[in-house]
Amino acid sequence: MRFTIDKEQFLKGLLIAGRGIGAKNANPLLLCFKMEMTNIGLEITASNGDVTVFTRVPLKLNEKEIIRNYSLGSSLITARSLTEIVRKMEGDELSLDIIDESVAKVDDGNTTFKLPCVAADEYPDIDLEKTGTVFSIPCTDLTRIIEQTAFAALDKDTRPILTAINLKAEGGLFTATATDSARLSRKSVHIDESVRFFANVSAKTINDIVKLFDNNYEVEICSTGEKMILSFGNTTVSTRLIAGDYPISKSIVPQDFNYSLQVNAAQLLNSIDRVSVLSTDSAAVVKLLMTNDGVEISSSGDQNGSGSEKLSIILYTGERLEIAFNALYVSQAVRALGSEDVVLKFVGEGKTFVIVDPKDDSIIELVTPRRTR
């Protein structure tokens, strides 16, 4: 195998490939990116056994030439040890040459690195073939649903089912929910009636795949089994789907409400990192007071003080209610909807209570309070 080639788009095949190395591996061949030259472009592929990212450096962008001089060919070669050499080269150019199937050379003109190689098919045998159902949505959709939950999902292994998103597909939308118990995040988008899909992947790798969108339009995205495939421009991902049934979401979220405040979503943030400027917990705990004469924030601490604020309301409807919450699972659900305004529902003192933007119903935060001295 041999090639030379564009350095920029090199490195970012390179670096797309590189999600799907771990930091260590039982088997050393999946810390090495698999690299063949085909008629088509240079392919890349990389696992750490549970994700799985695959993609093309074509021959040729926007008729620009990328790859020239190559001979057909494959090898594995250590992926940490490339990606840096091919950061830190200077030329434009750069080509790659394997020697007696042992020794990768790297040249830029200029510099000269020397790495060993394995031959390819020592390499686990992938399959990124795509069955069951497959549909495809665009990439800003699937984007602005993962950022708008992800955060959520619980980032501790004790519960794994709750380290995951469920995605899922029926009545022409497309929801995702994630929750770790404590707080829900739900937003939908619509699709097309016929698709019925079902899939819970881990928040992080999903947050992680949809960062490569790039400028794709579409993504293409199966479910088979054990794992989803997503496809995307000239990257396919393929990441292990988390065994568990989740949580039945639908009846936790509350559908009367007996109180309601409307206020600046700003303000309330502001508002929110000040109070509670004082906490040393990372948790803080924040207490909310409203009655018809006005609304308070505020929060206190058995050794730092206390502080407190009053919000300049847009809309309070219901009689005196006191509620405190986790300072950071709201702040996170405010930012997540991005309106300029926030509704606040509550069923009562000690009920879960939801957040939601007044002009979009797609999405749906919860947030369960806490109980305080």
Second form
There are 2 protein chains.
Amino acid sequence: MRFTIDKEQFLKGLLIAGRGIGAKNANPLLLCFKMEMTNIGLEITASNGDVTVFTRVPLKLNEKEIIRNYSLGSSLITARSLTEIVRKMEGDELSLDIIDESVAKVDDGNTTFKLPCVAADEYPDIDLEKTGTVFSIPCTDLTRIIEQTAFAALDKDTRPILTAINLKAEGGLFTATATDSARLSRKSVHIDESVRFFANVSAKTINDIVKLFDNNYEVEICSTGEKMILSFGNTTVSTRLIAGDYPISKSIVPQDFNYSLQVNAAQLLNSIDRVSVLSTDSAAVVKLLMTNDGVEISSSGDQNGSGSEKLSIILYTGERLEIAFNALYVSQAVRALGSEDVVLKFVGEGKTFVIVDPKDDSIIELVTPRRTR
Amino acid sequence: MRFTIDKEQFLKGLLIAGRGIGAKNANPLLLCFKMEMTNIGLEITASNGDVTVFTRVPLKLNEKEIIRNYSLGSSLITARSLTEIVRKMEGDELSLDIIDESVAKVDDGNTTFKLPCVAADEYPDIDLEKTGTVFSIPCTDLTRIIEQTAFAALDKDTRPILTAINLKAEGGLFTATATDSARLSRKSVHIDESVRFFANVSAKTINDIVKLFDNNYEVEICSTGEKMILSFGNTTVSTRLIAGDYPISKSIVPQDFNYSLQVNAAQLLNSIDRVSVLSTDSAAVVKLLMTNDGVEISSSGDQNGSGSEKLSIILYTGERLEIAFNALYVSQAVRALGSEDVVLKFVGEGKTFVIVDPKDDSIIELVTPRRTR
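Hand over the structure of the form predicted together with another copy of the chain; the form predicted alone is what we had up.
Starting with the chain above, the whole complex follows.
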């Protein structure tokens, strides 16, 4: 195998495929890119066993020649080394040449690197064929859905199913739900009525995948029963499904509220941040005391001291209510909404409350309160 | 004690004094600021036992009232908490009030924090009086001297005296030397002939101290035999001297060179960075092969592969020479010089070499080479 390639496009391909490479792997071949020069482009595959990324650097892009002077072939090259040297090289174009099957020579006319490489037939077989229902949605839509929900998934492996984001398409709605059991985030968008789809996939992985999207494309999605496969542009990604029943039903969202607090999102975030500054615990607890006279927000840093202030509000309706919550949960929910104002709606003391954007009912954030002392 | 104070000036004082606070301390009182309201200003003292910082926020600054409505007194307040709440508060002015000796109330009219505090008489006695020779140099000069040398000191405690920077004034020269025994950096500036001064102080500490300098001031320096004291503006810092004989004599700087390589500093740094990219070791070894035909720079990442390129040079004089060195040592030395071009001068294979700025003979960098296999 040999080829001469546009440096920028080569690096772009390596960085995309690099999302499939883990920091460590028991199988050292899975720290390599599989590189295959074909008659339609340079194909780069990377996999950590759970996630596989395949991408193709085409021969031409917008009439510009990207790859020239190539001979077909394939090889395995350590992903980190190859990415780092390509990043550092200064030429606009560089050539890669496999010498005697065990050394890859990379050269930009000034700098020469020699990297060890391995025959490609030692790489595990990877199946990226899409089977079953395949549907498409715009990359921008899926990105927004994931950004607004994935943060609420459990971030440790104590209950694997809760590290998943639950994706579901039925009855004309595509819905994503994530929860760590103390808070929940759910977002729905309209989709063709015929689409039926279910998958539980790692929230962390899908959050990484959407970062690869080129927003001009649509993404094609299917679930094979074992994995979810996403294709966009020249790239295909598969991620293993997380086994188990996703433990959330529609009925957990409260319906009748007795208290409603509308505030500017930025002011609420600032106040939470300020009054919780003395907490050494990462899970700072903040308290709202709401009355018809105003709303006080406060936090106790225990032996470190305490802070309180009057919260600037837009509107409060309801009697006196005291609610304490995990500052991080409410801050993340408010940021996920991304709206100018937010409305917090309460059923009563100790009851799960919701945070919504008054102008967008496609997304809902639920938070379980903490005990007030 | 109580006072109402300009927030920006208060925070500035806390951040300066904060340099005297360690991350941990066996004595919890040394995690506190000693705050004392006097008739000339608010005095803030912080100490970790080795380093003490004292600073005064004046009552007025450039005719502007900084502190008003005060009553004399003193108290100890946790440094980290006080700094964080002042940083987060939004008012332009805030007041601090000691309530019943054990609680400090800090208020900006909107947000109120309550912090625990302790009577100031529990704080250790700290003597910052200057005795012996006191001399002055511009803050900018001392900053540059320290920036250009301190990096070469040993960064671990295996030989405490080598963690020091050696400061010496005699015969009209003020000289700073730092070495970790494998490389050395030395810078001299002219000073009044009458000044005689010797001190070995922690390179890390003095590097932190010069960051506090206000460049419009001169810094007054003295050494009491146990500590070095520096005063600038409203701030005084003391740092404990490091005991022991500093192990460097003048004779270690080689005098007669047989090879000389002049290169653009930025190009040398880039080439070193590029060819050493495959090294996983933090101490990457880079090799120069110099001949009359040109200079090749190369590095072996061992099992990761190797990189080499032709180095762009300005001038090389000498026969064929091969020299290997720690990439970090040479890069740090070149950066410390801060010049457009640098000259590397060699005595011969395996011998200590020097790196100098061809336009400035006040500073010299020495590096011991590594074996070329």
